[in-house]
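Read the single chain below, which is given as structure tokens and is the form predicted on its own.
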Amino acid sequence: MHTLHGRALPVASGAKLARPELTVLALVGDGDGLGIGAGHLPHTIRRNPDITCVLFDNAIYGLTKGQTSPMTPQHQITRSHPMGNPDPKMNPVLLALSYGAGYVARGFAGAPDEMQRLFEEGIRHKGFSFIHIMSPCVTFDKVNYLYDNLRSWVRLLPAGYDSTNLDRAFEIARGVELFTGLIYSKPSLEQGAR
């Protein structure tokens, strides 16, 4: 269902409560998921409903004509900041880890096979799962989140990476390199975790 901007997580949580047998995904952008609806993320993670939140990050408000979003790089010129964005961008992976999400991943729209794998894993995870997808806005961002730039910036997680190591997941999230893949996964509800 299409909901109010920024309210996908409460609606998805309500749908799961009403119909627990459903597979529920909340598809959000960086503006509504980290801006107008940002207050819903920590509480949804805290409640740990069995839903998957996919945050499509194009680093700009694409639907409302190119204003600065919480993911717009600092100093980037946008329609709402003609002198450049004064604020540093947010870190959605670090936020999800900090709030205690049991499944946290990052993907890139230019790697659809990896995205499919992350979506399938996130859906199978019992409890809240969070997937950050970096995706260009070909209309309003002609500077940073271009396919060629993203291809050169993203890296697959190193071979042998242990996605159950929370300390290592925090290191990856805090680092300057943009690693893609399953960053953290704790045991699911079915395995006895809360």
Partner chain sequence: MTYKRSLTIEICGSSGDRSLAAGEILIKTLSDIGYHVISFDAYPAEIRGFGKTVAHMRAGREIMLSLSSKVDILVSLNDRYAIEQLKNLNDEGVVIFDNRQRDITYEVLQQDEGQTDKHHLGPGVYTEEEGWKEITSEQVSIAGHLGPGMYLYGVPLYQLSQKTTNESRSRNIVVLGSVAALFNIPKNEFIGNLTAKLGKKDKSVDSVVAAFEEGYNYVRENVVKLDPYSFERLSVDRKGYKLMDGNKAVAQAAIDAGCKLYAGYPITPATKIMEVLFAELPKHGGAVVQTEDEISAIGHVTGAGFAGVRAMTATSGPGFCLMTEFIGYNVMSETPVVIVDSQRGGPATGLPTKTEQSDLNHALFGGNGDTPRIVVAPTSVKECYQWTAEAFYLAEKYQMPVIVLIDLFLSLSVRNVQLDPLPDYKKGSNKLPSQEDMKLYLRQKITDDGVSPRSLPGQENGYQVVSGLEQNEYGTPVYDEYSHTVMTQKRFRKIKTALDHDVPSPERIGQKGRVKLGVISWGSTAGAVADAVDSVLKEGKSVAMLKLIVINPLKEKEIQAFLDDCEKVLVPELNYQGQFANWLSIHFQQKFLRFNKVATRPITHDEIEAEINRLLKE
The other form holds:
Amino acid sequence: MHTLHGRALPVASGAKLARPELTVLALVGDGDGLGIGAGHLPHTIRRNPDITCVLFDNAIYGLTKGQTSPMTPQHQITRSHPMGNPDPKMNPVLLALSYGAGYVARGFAGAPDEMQRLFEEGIRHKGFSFIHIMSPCVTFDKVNYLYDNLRSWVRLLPAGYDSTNLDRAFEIARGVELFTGLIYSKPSLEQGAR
Amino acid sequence: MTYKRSLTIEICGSSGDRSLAAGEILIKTLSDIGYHVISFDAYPAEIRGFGKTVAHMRAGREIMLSLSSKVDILVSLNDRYAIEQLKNLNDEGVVIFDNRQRDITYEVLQQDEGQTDKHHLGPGVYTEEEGWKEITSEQVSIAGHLGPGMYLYGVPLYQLSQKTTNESRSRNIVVLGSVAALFNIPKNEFIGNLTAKLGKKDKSVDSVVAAFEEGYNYVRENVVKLDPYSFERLSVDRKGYKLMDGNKAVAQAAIDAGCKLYAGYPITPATKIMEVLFAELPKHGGAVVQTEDEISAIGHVTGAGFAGVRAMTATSGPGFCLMTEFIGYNVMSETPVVIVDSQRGGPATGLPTKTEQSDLNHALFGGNGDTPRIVVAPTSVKECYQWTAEAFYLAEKYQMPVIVLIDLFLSLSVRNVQLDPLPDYKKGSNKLPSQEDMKLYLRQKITDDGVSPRSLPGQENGYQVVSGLEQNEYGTPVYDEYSHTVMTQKRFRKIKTALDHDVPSPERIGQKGRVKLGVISWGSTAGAVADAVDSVLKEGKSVAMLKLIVINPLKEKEIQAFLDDCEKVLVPELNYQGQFANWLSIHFQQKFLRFNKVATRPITHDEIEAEINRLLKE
Amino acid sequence: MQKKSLKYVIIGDGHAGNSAAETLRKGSPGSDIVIISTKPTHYFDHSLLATFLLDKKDITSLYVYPYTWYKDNNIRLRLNQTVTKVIPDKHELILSHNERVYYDRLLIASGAKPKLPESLSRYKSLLTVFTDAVDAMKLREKLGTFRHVTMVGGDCIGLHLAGAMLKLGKSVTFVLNEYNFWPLEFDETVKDKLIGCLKKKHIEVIADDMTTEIVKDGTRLNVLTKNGKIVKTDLAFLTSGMVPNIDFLDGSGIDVQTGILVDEYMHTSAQDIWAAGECATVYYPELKDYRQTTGEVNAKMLGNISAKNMLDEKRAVSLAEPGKITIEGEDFITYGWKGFSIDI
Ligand SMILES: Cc1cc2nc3c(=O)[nH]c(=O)nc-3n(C[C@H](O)[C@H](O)[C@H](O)COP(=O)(O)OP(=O)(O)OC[C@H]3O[C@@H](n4cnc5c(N)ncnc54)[C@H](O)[C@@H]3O)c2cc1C
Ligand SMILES: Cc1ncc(C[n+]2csc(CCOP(=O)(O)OP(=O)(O)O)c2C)c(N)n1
Ligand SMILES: [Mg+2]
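Would you generate the structure of this protein in the form predicted in complex with its partner chain, following the form predicted on its own above?
Now the full complex is given, and it begins with the chain already shown.
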């Protein structure tokens, strides 16, 4: 179901409440989930329904042909900011952690195997899971999220990284390096979804 | 033009063929040589589909406010797509095609049409002289699809483009040369516009001009022209005219009317207004914000309005819905805001790239409570300018939301217009408190005209509280019968005052006195009605039209006088329910005949003409 | 009646092609019928070309049918498109814009073009042709620019044109060569009678001679003959008879001589291909021999007969009624031409 722009989370939550046996995913865009629909994120996390939210972040408003999105880097020139975007971008992983999400991961469209693994784990996770996917818009973004750029930016999490350690997760999320993989997962005893 | 009142031209290609760029140069040239023009392009709705792109334009000697149903000249840069356009071509229309194209559609056909006839597709032919030649099949060459009365002209666009620019991408320029030669369009203007468009950024201007010349000369030397269509230079000066679409006109009006804040959220087809203002408004001391959603956009505008600054947002249906609560808030708090809604097909996300006039109910009635607001609906690009500017004046003067209803057709269709400068007095219309008022300042003071003097934040002794709650004259929240009654009356009284002082009588066009048929219309459809009425009048028919721009409040007396003159009254509009006819029915006893379409495209003048003639015969 | 609905393709939008299309449509209402023609103009009546020069009528006045006729009869017209190749094995045509067209059954009715004698081929650009509506349109545009015309060779088209030229007050010279008044029944006595009639009409006739050279002389032309005559003229028309239009059949494997060889059922040597009209060399059982055909009457008749055969109704050809051309009250016999008169 394609909901209204920005409204996937409430609709997905409703579907899960009505039919708990269903596997429910909410697939959102960066403009969608962090702009027009951002208000729904903390509250969905707070209510912790057993759904998986995948945020496909191309750092641009793709459908409307290339305006600034909440993930567009500061100073980048776009259709709506010909003089450059005045505002810094958001940090979805940090947001999700701060709001208390029990499963937070990041993936890259150029690494589909890893993405698949994260999706599977996220779906299995009991409770709300949040997966940030960096996914190039090949049409309207010619400077930022190019496959080549992202390939050189992403880092695998350090060996022996403990994804149940929330403090480490915050460090990783706050850092400048773009780590991909499972960044935080609440130990299963505490999961308890509704 | 020897043959018809106007000619409609289409340049059809796939998105890489640059047909829109060619269209732009063509209408600019036609405008420069004295024609009225109107263009309305169609491009792939989803950016994902690198699909059909059609530059569509109409040009004529007289002013035109609408499109025709039929196309007279179809230029094909991609036969497969152009074949689909043939159904709109008039029976004696012209087709120009590439008669030496490389077959680019061959594999595509095999992929997406699944079953293909092995006879029609093959590996091509090999000859000693020419080597391997790919061959198009019957289904994908336009040459086999024309009606018997149509004229087919072939030009080797691909070859000439390769020859001059070493690439096939200049086929659009070669074809412009051919169009110039075939239809007698003066060459110099064309080349001027061509170089102006490419000019600075392109080092290859010379080779592009050569591509144009090749297309021109090929036709002069090889093509026998049999069709009757031609444009020649007209002796009218269109130098003061500018080519612009409705979005641009709205943005220009905001700048000229002194708008100092624009806030918006991207949505088709209104996004362009924001994009233009992002580039232009800061130069005029204004600010532009792209917000996280439309609630925030109108919130920003409300704040600016409260602060005493002219402010605007523009959106389309779904975003307009999100703004609804704030519309009521602006009514209650008496805050001026200008909201432009460029209507697209609905409900919900609907048809983002298709035009419609179906937000009228929402504009008039959306929101809770008794919520007076002014609604204006320009009918042409020129009026988009006039009435957006007027909206700022009205919003400020009457301290309420003013909704400017346009639609995707007005937003995106380009026309050549001459804008009249705005009168100075309209640039500031705040009713500021007098010294007397300031002794005991009442923000919501009950007045005869309903308008309370407004202190602006920061003004000494001008302390005020506004909110979305019902209030008394001091602005204190109150919920009693008396206060709610007088305050509601006061808010509606402002509308009445606006009606008496600032709403012009609707324009009547056509035959004077009693008529067999009257047509009342609004928005972009009124353009089609004006064109249709113009041509039936020339046939001596007894018809008149009334053009309503201010939809609320209505000039009831004047409209009634028109109704009294008409035997029958027709109300055509681009929505299913007849939202405007319904609105009129609330105010008048008249039985309105309806003509409703949800055509996903503008109503054309010939459709209206046919309906008028049908009703006159009945 | 055909059981299966077939796709019939006709090369040529002239008398032969159109009468075939009409017959095919009557015999097979559900089939696809396509006419392909190099000319941008519609099917027109050649015998009106001369009078077209005399008035101001629109080019459509020459057309035999309004275009709606094709719409009503569901016949697809492809004008301004040239067939460059026929591939009988694949049942395919290739058009000059690189399109392949499939057919189940094909009729070639591509007519003829003016014959350009070998010796004059160097002067092609100085010669004017008058064979179709576009030629007539162009000639009419420049009527005011010349006073004297020369017919290089003698054929019926030249006679037809001469009639119009006289009415327009132009003076006319014929320079006759061996192609004497194609396609009249011709012998020495006929020749003398004809020359006599032309002279009575104040037409200069240079007989038993031939054009050898054409030279530009300012805006005018000098036509030089073998016997040393020099004709000063404004326009030199190529009127040396016609030859079938069959170049595009090169390499197709279809048997041709002067024209496309067809049997008495109008069938060519290739499967599912027929030919009719001026492009065909037809076997007449009456003559027990082949004959090149020409003229409107022939073209229509042969078009009709080939269509019948394409519909599997076996029908053999027979010779057409003779027609006559009248000059100064004298009649001259031609086979297959609908006659005309150049008297007023
Ligand atoms: C000036 C003039 C006057 C005449 N007057 C008379 C007269 O009075 N009486 C009379 O009986 N006859 C007259 N004729 C002769 C008569 O017109 C012809 O004999 C007759 O038209 C032959 O008919 P057709 O169908 O065989 O060919 P045409 O009518 O010549 O038609 C040939 C068609 O084939 C098409 N074609 C040719 N090659 C190709 C190709 N490669 N691809 C696609 N299409 C092709 C052409 O476009 C054309 O449509 C006259 C001829 C001329 C030129
Ligand atoms: C209420 C509302 N406002 C605006 C729109 C127009 N709109 C559709 S998608 C979109 C932005 C999409 O950006 P993002 O979520 O990043 O997705 P992307 O297209 O980049 O994948 C907008 C503004 C809408 N559909 N509804
Ligand atoms: Mg995005």
